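The data below hold one chain only, encoded as structure tokens and taken in the form predicted on its own.
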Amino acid sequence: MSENLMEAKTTSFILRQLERVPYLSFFAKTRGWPFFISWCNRIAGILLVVWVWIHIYFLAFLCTPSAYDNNMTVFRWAIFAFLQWLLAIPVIFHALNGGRLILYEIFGKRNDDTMLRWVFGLSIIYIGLVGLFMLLGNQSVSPFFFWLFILVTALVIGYGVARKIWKSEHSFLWKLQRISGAFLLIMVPAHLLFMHLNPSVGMEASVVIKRMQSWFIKAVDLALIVAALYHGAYGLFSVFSEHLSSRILRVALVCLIAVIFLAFAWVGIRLTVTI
């Protein structure tokens, strides 16, 4: 009961200090949290579409070693090592949040109170963990055992959705949505965790081409990359073409985000592959 009350006393606490935000209070106050979470998550994903992009884009300077490290050389400044710590806000959020709305859509949990505090509460130990190991700066992991783990568990609860929607009447394209979502719930947060257990891992080009010569990492790579960036064009679609009302639009739009992601589909398996 005590720990029950901590709760709705933590969340009640947080709720009161994000009301006195300017313009989120009044969406919050007018059109109620679940309106104002909602929109959070849809930026945040639009945000870390963006993100998947810049990360495809610098790992392609890989190509030439010394390039690649002059261009890591500016995410030492201070400015940008706070940039990549906040990026751990949307991240976690996006994840979490994500994997709230699975548990209510697919498997009937619908006790939202509960799970907004789960998705309050982890996102701030993960973000302040993210901090914590970015100061230390002198973490290390196995990459194999780590990401043994990681995709492990992926899998497993990839499966458990992929079980529970896959003879339903919804369309192919949006199963493989939910699915790779479910996928990305572990992978995103914990790729984000694993580049900072040690900034070498993400910055020096000859620790980041040992790494990715492991033909398991290789496998790890390319299933990261091909369910961010579907499960990105599929979410960015789905958010541009509530407000498109014409049928010549919405395929355009369609063409518009396939030829994109496609674009950086290619390069970042090209880059796996052969590297």
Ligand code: HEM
Contents of the next structure:
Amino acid sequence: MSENLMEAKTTSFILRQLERVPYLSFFAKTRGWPFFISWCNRIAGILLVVWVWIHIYFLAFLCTPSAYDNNMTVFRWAIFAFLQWLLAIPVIFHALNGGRLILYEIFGKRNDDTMLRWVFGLSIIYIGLVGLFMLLGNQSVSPFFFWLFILVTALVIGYGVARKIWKSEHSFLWKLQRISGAFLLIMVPAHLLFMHLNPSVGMEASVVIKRMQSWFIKAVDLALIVAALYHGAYGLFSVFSEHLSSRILRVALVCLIAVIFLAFAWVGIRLTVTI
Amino acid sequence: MSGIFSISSTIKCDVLIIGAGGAGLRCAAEILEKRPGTDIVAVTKVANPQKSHTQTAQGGMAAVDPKDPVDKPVYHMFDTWKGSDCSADQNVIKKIVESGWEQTVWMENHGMHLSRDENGRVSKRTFGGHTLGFGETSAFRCVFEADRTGKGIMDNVWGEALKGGTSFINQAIATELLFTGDRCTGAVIFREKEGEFVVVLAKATVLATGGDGQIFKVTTNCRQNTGDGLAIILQSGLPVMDPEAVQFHPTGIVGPGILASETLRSVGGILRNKGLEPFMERYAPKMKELAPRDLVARAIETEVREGRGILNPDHNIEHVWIDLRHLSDYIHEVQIPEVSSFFKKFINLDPKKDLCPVRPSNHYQMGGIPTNEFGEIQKNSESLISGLFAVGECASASFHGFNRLGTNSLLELVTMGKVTGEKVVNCLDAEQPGRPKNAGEKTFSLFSGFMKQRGRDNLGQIREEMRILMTEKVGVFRTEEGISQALETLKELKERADKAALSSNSLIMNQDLIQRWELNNLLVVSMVTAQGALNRRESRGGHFREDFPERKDQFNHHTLAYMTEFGDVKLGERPIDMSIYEEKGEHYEKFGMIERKY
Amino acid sequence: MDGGMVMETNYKLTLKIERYDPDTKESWVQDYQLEAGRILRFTDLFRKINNELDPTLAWNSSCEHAQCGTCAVMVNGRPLLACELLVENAVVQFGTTVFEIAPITVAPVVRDLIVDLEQAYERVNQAKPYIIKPVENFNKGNEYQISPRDLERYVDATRCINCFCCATACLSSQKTFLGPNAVLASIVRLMDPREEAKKERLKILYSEKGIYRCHTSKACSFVCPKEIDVAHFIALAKEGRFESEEGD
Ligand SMILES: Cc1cc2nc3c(=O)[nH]c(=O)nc-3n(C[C@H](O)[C@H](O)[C@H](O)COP(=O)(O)OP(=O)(O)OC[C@H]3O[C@@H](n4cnc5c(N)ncnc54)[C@H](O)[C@@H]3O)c2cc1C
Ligand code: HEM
Ligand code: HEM
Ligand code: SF4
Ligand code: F3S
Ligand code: FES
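May I ask for the structure of the form predicted together with protoporphyrin IX containing FE (HEM) now, the form predicted on its own having been displayed?
First the chain shown before, then all remaining chains and molecules of the complex.
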């Protein structure tokens, strides 16, 4: 072991630089990078849950477009624009890393070093791309074709995962979380990218409402919200139940999470259907 | 004092097993198989049975496969007999050897992950001393689980015992056996974590406490092998057999004492002294490094004694070198990768570039608690004590006589464990014994004695001095003079220990207290070992007297040693069973008092 | 004399050991300064402390050559076997001569560095580390035939010594997770062709305390002193490998 202990388990240049950072080096030396990344994944997941809640809250203002637009002006301030850009970090990181986990756990792709490098590389490209779009500020794409293409890809990937694990004796809920994860892997990054094609796409109530009149976009949004909320709810449950060994507390936790998420689902779905 | 010294509870059970190592738990598994639901309590000193010493055995287990076209049980019996230097009991040899394969299959069928050959059958390899045709060629007789056969056995029997519902008392020591008349009715157990004394009453008690290697400074044995079982037996007025029969492995890695296998020498490793002289040329001009184990061990010890050893300042142990630097990369990487890695891991040396320090290391105790071929403990050479059994390294049936063949110990554990288990089942219809009035008295007076002392001596120091003394005077070489000195010094050490204060009088997980108790046992076992060695004015197997280098017929018997008062050793004898020879069956002539020459 | 020279180096070390006294329920960190040769193991250091500085320091070990898994402790935050960590390697690996030593976190501390492994083992016992029900052996009185290639697939998992380093390092909580090593013990028997009770085993695996609590943080594989890729075996379970095996 001694030799093994000494040689860092990763060979990547970036990782070696990161290992010099005081706090990170502790993890790197005592638990390994995948451990650190799992923590990041968890924190990103929880951030996303919070974001989705806030997000649905603000979207609810679409019923009164002026209020929505009013709110949105805030998001056009440089600082909030910057925060929006930062949101790309947890989104893409959690998405790609989630994808890596699915490959590792379900498809037997155990070459983690390579995959971690891909995760890092693709994340940076994606985050840069989002920033670039935000700065350029006017691409035009037909929402229908964009989403048709995205939705089909997402469904195919989700189906692939479903097929692989369907017959196993895993709990149904766990399977759904992995399937929804795979589905979101395409959907969420695409959604974020789409919203930054140009500022009006997501910021102007009239544009948004117009788009959402289409039954197809409605369907896309419904799929997105159901998948995201379910996935997030199960994720939260899984994180918290780890620290609750009592059965009663566990049941209480399930109820609490269910109520909160159903409330958000109700708001979101009603909005999408009625608008 | 009496306040903290009381029995906090009494547990009643069918069988009490003291020592949950390979032997003890094989016995438990057998009992549970024969009589499911038997209430067994198994006690172990370590944190969990899996931490027992059996876990560390590497090489393998000897067993003659009846499907083997060339090997026969009689060859194995002969090898064992010859190896023992004609001092093993032939009824036991026959019994163990003949059930070897059956027990291997039992192990496999119950889940041991034995290594396989291309056909998916259990594979076998050769091992020193195992031959075909009475010494003609090497036999492939050793089954193994890679380099962790002991672990395979341990995991397996622990699992079976657990499955059958055995209750384990871990991290606890048995301090005293309980008797009602001539019948053993259980034991007093001290639970270290809770700091509590409990009485376990049982219809049958099995001792399986393992070896006593810690009496020597350099040993391959684990930290818990302090000869407790032998000490408790002696304390109860019962004998131990052949304590002087101790096996030393010529090349232990200095410091940790870890075994550096014979392969190092067979692939061409050269032993060198301080001046880097390849000294084996002087001791065995023809065979050199490949001379038998005991000869090599003695050569190394002579070099050290005559001032040609090297002192390792880290561990404070003198040693010689084994030189592997001249061997090709192929040999290093393909033939000795594991042992090489031990040098790297435990002393940070690269055998390709550095000289590696080795010294003979205590390895195994052939003697032990005398039992008959069913594991029943003997009071003297004729009569038994009822309800009390012993198996494993702490027992001596005697399968190994004065020198054990590699791989024979694991075989003994599993076969004798089984045989004893069967015997134990027979006494389960007896009535549940009551608790003797004086239960715990001996333990309490011992423990309170430890706690009363106020002397300033260092107990750790005393233990180290004792272990060095035993290594030097009662180790590989023994002489009248040396042993007598050792006996004197042991008495002094005992006196010093008896005055030394403990660092703390807490009962909960007080390591100092436990080690103090162990020191007592170590001193007791050292004492009888030295006395046995003094009395045996001959050389036989692992016991080598420089002043009497030959084996002598007048000593063709086992030693029985009794000691109830420290230092007051009484010796007796037990004849060697020669039933194979006496039955005059085929090949019986091979089982006479033959010469041990290889 | 070559070889001998290298051995003379000494290190001045500071061990900051977390201590706990069950009698007073006090815990504190105690500093020990000691000089030690380069090839002493940490268990040797503890013994040195006992013999020269402080006989009250309690620690645990058994085999002292990395075979039994009794001596696991945390050194500067990393769970490892004290009996295979040489002073010299520790200095290189951690880049310091100051070592913070703490008990592993899998069970309550009994005293100083000794934890109640019995409680930790409770979780291994729940995973049933034996063959629950053997399949019928058509070759009565003989061994089962297992091809070396089949054995190869799980033999690594049989090497676990239950040192609980992995469980200490794991991202998941000790309270609700059986732990990597316990799960591994069950997986061994799922992969073992001699086990009949696969359904029961899957139930253990897919229980609330089973693999759902693993997030593939792989700290287990990273710290395992036996270099077992524990995460790989757990992932096999997640993949649903074992059911499909039973199917055909
Ligand atoms: C490095 C090494 C390699 C070996 N390799 C081989 C090999 O390849 N082949 C072979 O055949 N043999 C080998 N041996 C020998 C063999 O391993 C041992 O002889 C055997 O394991 C002893 O088993 P046991 O069950 O008798 O005792 P152990 O496994 O030592 O078990 C003793 C048990 O008793 C407990 N105990 C002790 N005292 C007390 C007490 N006072 N109260 C309560 N419990 C107590 C201990 O905690 C332990 O659980 C090897 C030995 C060593 C050291
Ligand atoms: C974008 C595509 C996504 C993918 C591929 C994905 C994938 C995954 C996977 C595989 C896990 C399991 C990891 C584990 O067991 O530790 C997971 C956990 C989780 N996800 Fe996602 N996810 C995605 C999006 C989201 C979104 C949008 C949210 C928020 C609503 C979210 C919230 C969570 C949470 C809270 C967890 C639990 C984290 C944990 O257990 O440590 N995920 N995700
Ligand atoms: C800052 C970037 C984002 C902007 C500007 C934005 C904007 C929008 C808009 C305008 C909608 C309305 C529906 C539509 O137009 O199709 C919407 C829907 C949605 N968004 Fe976002 N979004 C952003 C990021 C995200 C992220 C990161 C997530 C996931 C974690 C997310 C999850 C959702 C969901 C689930 C819906 C559907 C809500 C419903 O149907 O009620 N969004 N988003
Ligand atoms: S898997 Fe490795 S780290 Fe975990 S208990 Fe087993 S040997 Fe120790
Ligand atoms: S460290 Fe823990 S999270 Fe899973 S991969 Fe290993 S069990
Ligand atoms: S003491 Fe056995 S592994 Fe360290």
